[in-house]
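Presented as structure tokens, the chain that follows is alone, the form predicted on its own.
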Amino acid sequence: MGVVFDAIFSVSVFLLVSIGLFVILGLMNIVNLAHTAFMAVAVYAELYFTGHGWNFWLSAAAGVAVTTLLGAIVEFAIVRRLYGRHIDDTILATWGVSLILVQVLAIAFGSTTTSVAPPLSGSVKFLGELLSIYRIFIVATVATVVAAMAAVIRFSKAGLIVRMVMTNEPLARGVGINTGMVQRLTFVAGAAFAGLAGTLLGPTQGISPSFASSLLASTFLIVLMSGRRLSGLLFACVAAGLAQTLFSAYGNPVIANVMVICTAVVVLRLKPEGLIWPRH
């Protein structure tokens, strides 16, 4: 059962991180290279305000609070210049975004690892395994925000005016869409959803200015391979998180995540159009 648990919470992870990016390249074909980044900054925001005697769950909301704002300057600052640009000036933008934020952080609150401490402590008893109970936390708010977004992209009004713009730009901008409305308001909410996952995954693992940093490549990936569809990144989420925790547990952590990217690879090299399935 642990190592059930395990697969599940790697998968939730890497659909905590990964929302974020899926957003903005499905809709903007922009790669934000300061996802992690952002990620950082939510994070070391929660550090901050907790240490201020605020609780977690009022500096956690501090911290998405102040990344969607960053999301916001950054937007109109560099990347709705960047519209209609090659993909390439997008990399490059935004992974200099990422260094300065990085640098920052490092100026502002040092090099040294910390920690934040998790507002649900100790775990409970299933099926003879002690489960962290925040872990449990952190899945079910996971389900919770999948299940949320799909049925926003599915059965609402705003969903359909995103689903448009995704499939024909022109054609919705034709019919009277704002869509660079819609880009800067998607980019916002990546930068939430990389709030969200920093200030949820900052209790679980230590704090540095290159905090989640080493997830960046295997998300971008698992992005690719969901083929701009949540239904895809929820299998690309199950097939990383099950590479990775088959391998941590009878490997190493190193040699895991080497797997979660050649799977991803080996992934995109069967299925260019990633884990997506044609309709008839």
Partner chain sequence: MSRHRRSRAVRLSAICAVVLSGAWSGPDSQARAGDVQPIKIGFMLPLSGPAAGGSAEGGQQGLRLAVDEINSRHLAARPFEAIIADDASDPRTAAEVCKRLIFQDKVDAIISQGPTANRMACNQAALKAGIPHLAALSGPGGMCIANLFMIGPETSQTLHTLVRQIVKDGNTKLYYMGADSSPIRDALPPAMSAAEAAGGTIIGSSFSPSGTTDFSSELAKIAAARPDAVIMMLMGADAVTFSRQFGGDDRVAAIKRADFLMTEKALHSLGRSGANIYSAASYYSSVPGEAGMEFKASLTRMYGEMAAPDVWAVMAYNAVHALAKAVTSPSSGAKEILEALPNISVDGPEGRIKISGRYISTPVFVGKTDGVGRVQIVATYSDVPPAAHCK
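Same protein, different form: I have the form predicted on its own, so give me the form predicted together with its partner chain.
All you get below is the one chain by itself.
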């Protein structure tokens, strides 16, 4: 039973980290390799504010705000020049951004590992298993964010505009949508999601400038598996989370990471279009 909860948590973490990458790739055709560096900035902002006596939730909100602002600056200074360029250029440029950010963090805060205290402690007993409250909180937050995002995309006018830009960008311009602005906002939203991921995962991790960088490869593959659909992202995270949890629990955690990547490679070989339902 514990394995089931661990798997749910693992899926939630993958979703949390990949959702920002997902919106940026889906709407802008840009692979943002600076995503985990944005997460690191968020967690250091959180660390900075908690260190100055702010409570956790306020510090987390400030961390998200700082990352969102950083996203806007990076968009204005760098990403704006990449629209319409080949995807390789965007990979190189955002990778460069991530190297710079990680170095700046190392200079500003030092390379020593530190950590931030979780705002919720204790656990509850459920079906004979002790579940950490903070982990339940993360799972619930991710579920809410994903559900809200699905609802916005499906039912709101903003969601319709987003889907228009995703399926046919020139035609979206042709019906009067400022697609450039949509893409700019998308990048900033992606950065805000990185901020959310960084500040939420902060209390569960050792914090160093290379925070979360070990998640970049697997989430990148997850986003490729998603087929640029939210439902696809969900399936991809479930596949990766199951591979991760089951191989760690019943095998060897060293193999588990490799298995996540193997799963992605096999899926992309069999279904290059990603884990999406065929639609009618």
